[in-house]
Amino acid sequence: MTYDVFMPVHCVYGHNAVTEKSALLSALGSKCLIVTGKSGAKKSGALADAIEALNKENIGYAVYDGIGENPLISSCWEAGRKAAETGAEFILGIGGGSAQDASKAIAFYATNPAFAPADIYGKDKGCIPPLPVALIGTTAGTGSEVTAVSVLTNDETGIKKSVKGPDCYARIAYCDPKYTYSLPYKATVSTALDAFAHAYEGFFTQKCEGVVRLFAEKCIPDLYACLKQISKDKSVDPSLRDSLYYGSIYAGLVINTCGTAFPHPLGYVLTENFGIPHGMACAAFAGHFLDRCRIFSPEKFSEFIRMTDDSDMVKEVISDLVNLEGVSISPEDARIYSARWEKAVPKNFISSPGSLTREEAESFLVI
């Protein structure tokens, strides 16, 4: 079996990365559209630093702050029109996974004025290349800074679906953990669970070998130690923030090559229908996943346990941090939700240890 690792993003790590390495933005253009949510970029200080960097480099900018959690293709389309109208030459996304994923899509809408919102899902059938994208992360979770994936929600169906490909990579990622310091407890927990899910789901795929396995072996124990401490304290010690953020980037490097496993598509059901934050939604199925890993990938499972705790303790830590209040899925409901996999099971199912059938997924959805 051969292994293919491609990672073209120029990553700048460390505190004050944006202002100290602002010259990198000049290579992307003389005008940009800043893409953010309503408040996170401001509260974190990332927006102020970005504007300082743009002014320093004499780069003009406009701001679009209409990106919400689980970004809608309609919002991305609207922002793409604004980018085109203002003459933006690149997109600067600031925020968590939502703003970053949206920025990748907006870059396509900006250069393809004939696109209707849903056309983004068919971009590979032929389109003008997107604008360059630079990203500034403000949460320790998705690893979108280093992946070629944009997860978007279709307004008409309410279903989350990924857009991916080499043209979805950012050109530059500023990885400064200080922007996560103001993140509230609940968001910190959910994004940390997402990063941990990326790490262990990717680790158990067949593609996780070589240098990618080293990334996984680095971030799995680091992220687990942070989650275990948060579970114990019921708060986030400031000393954990840097480890959580860098761990999320390493985990992003893992899924960039390996992808995720079945907890992610199952988690989409909880997010779409019950509003459960993405990280918690994926983590809700960690127990089922680890039980199958013990059976179908025993060697890697032993290594995973060596890096963390015994499996019961790992599942207890995760379960303690997952809040599924208000979620109740009957067997009949589960059959309805699983209809989305009737024609073909996702690649995430196939790449999971032992694979996963639609029927098995349906049984896991009963909560």
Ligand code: NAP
Given for the second form:
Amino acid sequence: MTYDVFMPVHCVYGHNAVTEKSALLSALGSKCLIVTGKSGAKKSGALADAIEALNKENIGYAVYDGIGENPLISSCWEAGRKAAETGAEFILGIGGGSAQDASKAIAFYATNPAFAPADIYGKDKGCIPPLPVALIGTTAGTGSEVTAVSVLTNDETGIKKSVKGPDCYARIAYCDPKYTYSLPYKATVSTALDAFAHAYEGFFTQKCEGVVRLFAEKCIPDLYACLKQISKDKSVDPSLRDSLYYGSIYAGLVINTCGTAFPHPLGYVLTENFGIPHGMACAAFAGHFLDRCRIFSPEKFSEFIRMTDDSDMVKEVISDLVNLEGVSISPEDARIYSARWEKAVPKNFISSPGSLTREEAESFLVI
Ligand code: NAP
Ligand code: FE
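If the one shown is the form predicted alone, what is the structure of the form predicted together with the named molecule?
So here's everything in the complex, that chain up top.
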């Protein structure tokens, strides 16, 4: 079997990366649109550092701060218009996965004014290349800094769906863990669970070999050790922050080649219908996933256990951190939610050990 590894993002790692390596931004243009959510970019200090870097390089900027969690296509389209009107030559996205994913979509809308918002899913059919994107991450979760993926929410259906492809890569990602220090406890837990899910979901796909397997073998024990300590302390020791952030980037490199497995599309149902944060929503299906890995992928499962704990303990640590308050899904509801997979099951079902069917997914949704 052959597999590709392609990750062209220029990543700058370490504390003060933005201000020390500001010159890289000059290559992207002389004016940009900064894209953020309401608060994270400010609270983390990343916005202030970005403005300092832009001023130092004489790069002009406008700001769009209207990106919410699980970004709506309509906000991205609106910000794309703002980028075009203000003459932005690149997009500077600052935030967690939401602001970063939105930035990738905004870059498309900026150069394609004739696009209807939903046309982004058909971007491969003749769109103009997007504006370049630079990203500054402020959560230790999605790894969007290094993935060719943007997850958007359709305003009309409320359904989350990914836009993918080589033109979704950022040009530059500033990976400075200090911006995650201001992340509150609940968001830290959810994003850490997301990063860990990327690591184990990707690890159990067939594509996880060679160099990508090394990334998985690096971040699985690191992220698990952090989660285990958080579960024990019920707080986040500051010494874990850098490890969580770098772990999330390694895990992003894993899903960038391997993709995610069935917990991700199942998790979308909990986010869309019950507002459960992304990482917690995906981790809710970790038990089902690991049980199937033990049966259908025994060799890798032994290695996973060697890197973590016995499987009951791993499941206990995860379930201790997952809060599904307010979620109740009857078999009838599960049938309605799973109708979205009737025409075609997602690729992540097929790449999961044992290849999940729609019927099996429906049974896992009963909570
Ligand atoms: P997020 O939605 O970006 O942020 C969660 C919350 O944390 C927001 O309320 C945000 O506030 C706040 N926040 C962010 N950084 C902060 C900081 N340093 N200090 C204080 N508050 C901060 O969460 P996320 O888990 O990183 O991203 C989730 C999204 O990414 C989902 O849509 C998911 O589907 C997607 N995703 C993408 C990929 C990919 O490869 N592209 C992979 C997995 C998941 P503000 O909004 O007010 O700033
Ligand atoms: Fe995820």
